[in-house]
Amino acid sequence: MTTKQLQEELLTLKKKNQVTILAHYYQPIEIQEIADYVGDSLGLSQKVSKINSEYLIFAGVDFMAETASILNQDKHVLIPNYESCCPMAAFLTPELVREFKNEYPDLPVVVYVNSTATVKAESDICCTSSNAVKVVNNIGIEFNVESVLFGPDANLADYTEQISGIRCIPMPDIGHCYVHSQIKPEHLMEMRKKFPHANLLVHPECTRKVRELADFVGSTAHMYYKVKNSSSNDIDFIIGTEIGLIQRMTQDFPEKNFYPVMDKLICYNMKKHNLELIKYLLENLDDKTFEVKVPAEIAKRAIKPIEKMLDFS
């Protein structure tokens, strides 16, 4: 069976069985053909609290899945691989966050979506890449500070302590990405010399220092508006984000190029899923392996730093 004749066939399962799949930019480019949704974490966020479907397939990692579960306690959220982690989201625990709690008790916490459903039930609010400087701004106001709890990406807190102006002490000071942390100046200058009239776009989670070379930072969905709203004069990208963007794009704007920053800007996480998994899902819905459900409890904490983040984005 050729890959359309199996997207076919999963088209159809979908609709008979009135199934909604949502996929992150970051999903192998077969599986954002056949998504309902494609999008990033606060796009997907958005979407997901408005979607009826009573069973609902996320091809992303787990904590994508938790949060769909906490804004769809009523649904079923399918995984197609449980495997499919975030080694960023590892880096924070509710017991270190508490800590800092404790440590600075009058700070408001803020954590990015790229963390689990226990960490998130203890922060005043969550925050994606697209929305972090927002975010930050607006709980700085309601508590009447100048300094926030940011985790658990370091780089992302630096970022948005740069643009807000807000100090954002990072919950801890080694949270990352494995993907974007990896870019470093030289892989950026070097494609500079290759292609000089290119725009050079990276997302916030890389270092100060590729961030400072760059011509545009921005969370994945911004780089993709980026990219849609440019002008006919301006056909050459280079793409720092992992792999599965550039793939998109690529299909969308044809007449634009893409030129990745670096080899091997790949989330082996996200692409643990594949169409085959999916097909299994799509033909034993009620298999309770891949269902991720997150403990009513800590959904109801959880469920109001994320209602409060969707109210400011």
Ligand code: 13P
Given for the second form:
Amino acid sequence: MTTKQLQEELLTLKKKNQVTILAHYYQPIEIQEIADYVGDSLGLSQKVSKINSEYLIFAGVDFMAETASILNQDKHVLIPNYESCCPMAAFLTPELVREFKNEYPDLPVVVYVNSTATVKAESDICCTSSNAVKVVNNIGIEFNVESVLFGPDANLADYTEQISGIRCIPMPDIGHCYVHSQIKPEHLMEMRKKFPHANLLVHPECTRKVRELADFVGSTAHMYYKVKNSSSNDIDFIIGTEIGLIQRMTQDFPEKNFYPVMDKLICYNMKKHNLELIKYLLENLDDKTFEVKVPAEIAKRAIKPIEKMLDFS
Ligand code: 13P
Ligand code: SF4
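Swap state to the form predicted in complex with 1,3-dihydroxyacetonephosphate (13P) from the form predicted on its own:
To see the whole picture, the full complex is given below, headed by that same chain.
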């Protein structure tokens, strides 16, 4: 069976069973093509809070499916491969958050959505890379402080501090994304030499040295819309994020050229899903093996910082 035929079969099954499929921009392109909605972490959280179908298949990493489950406790959230996790989330445990809170009892806790539900339950507000600056500014005003605790991504904390002027104390200072951390200044300099007229876009999960060499720093959705709204004279774009976004933009904007900032910039965790696994789910919707359910006690606490973030966005 060809990929196209399998995709058609899945679209029929999805319609028949009234299932919604959500996918992150880093998903394999053949999954993005059959999804009802493709977006960044913020867009997906916003979408998830407005879904009507009883079953929801989340093609993303586990924290995204957990967020969907927290926001839709009466629905069934399924993940095609339960081994798809975000290693960055492991940098921050609830115990570590409590240690920081003891040390800085007056500071609000801002937690990146790339975190476990138990960590979110310890926080005052969540953020994504799209809204971190806005969230930190607002929470700073609300708590009347000029510093916040921020985790687990130390690079996003640094970026948010640079733009907002609010000190973002990283929890911990080594938290990072293994995909974006591979990008080094020399990769950017090499690409600049090859394509001197290209726009260079990078994700805020990159290190400061890399961000400082870019023309634009933004989340996956911000990069997508930067390209979408660019003038017809802007043809060439060097992209510093996971390859899935480049595949998406190549399809949506065929008149532009996209160059990955380095080879093999792949989030292997995001790529653990495939069409066959989604087919299995669509044919076995009640197989609890793949259902993501956050315990009610945790969900009750974690929903507050997530909803607070959505209210601010
Ligand atoms: P955004 O989709 O919010 O840009 O985040 C990228 C990411 O690493 C998701 O895990
Ligand atoms: Fe986590 Fe980085 Fe993969 Fe995003 S790209 S899911 S932050 S490891």
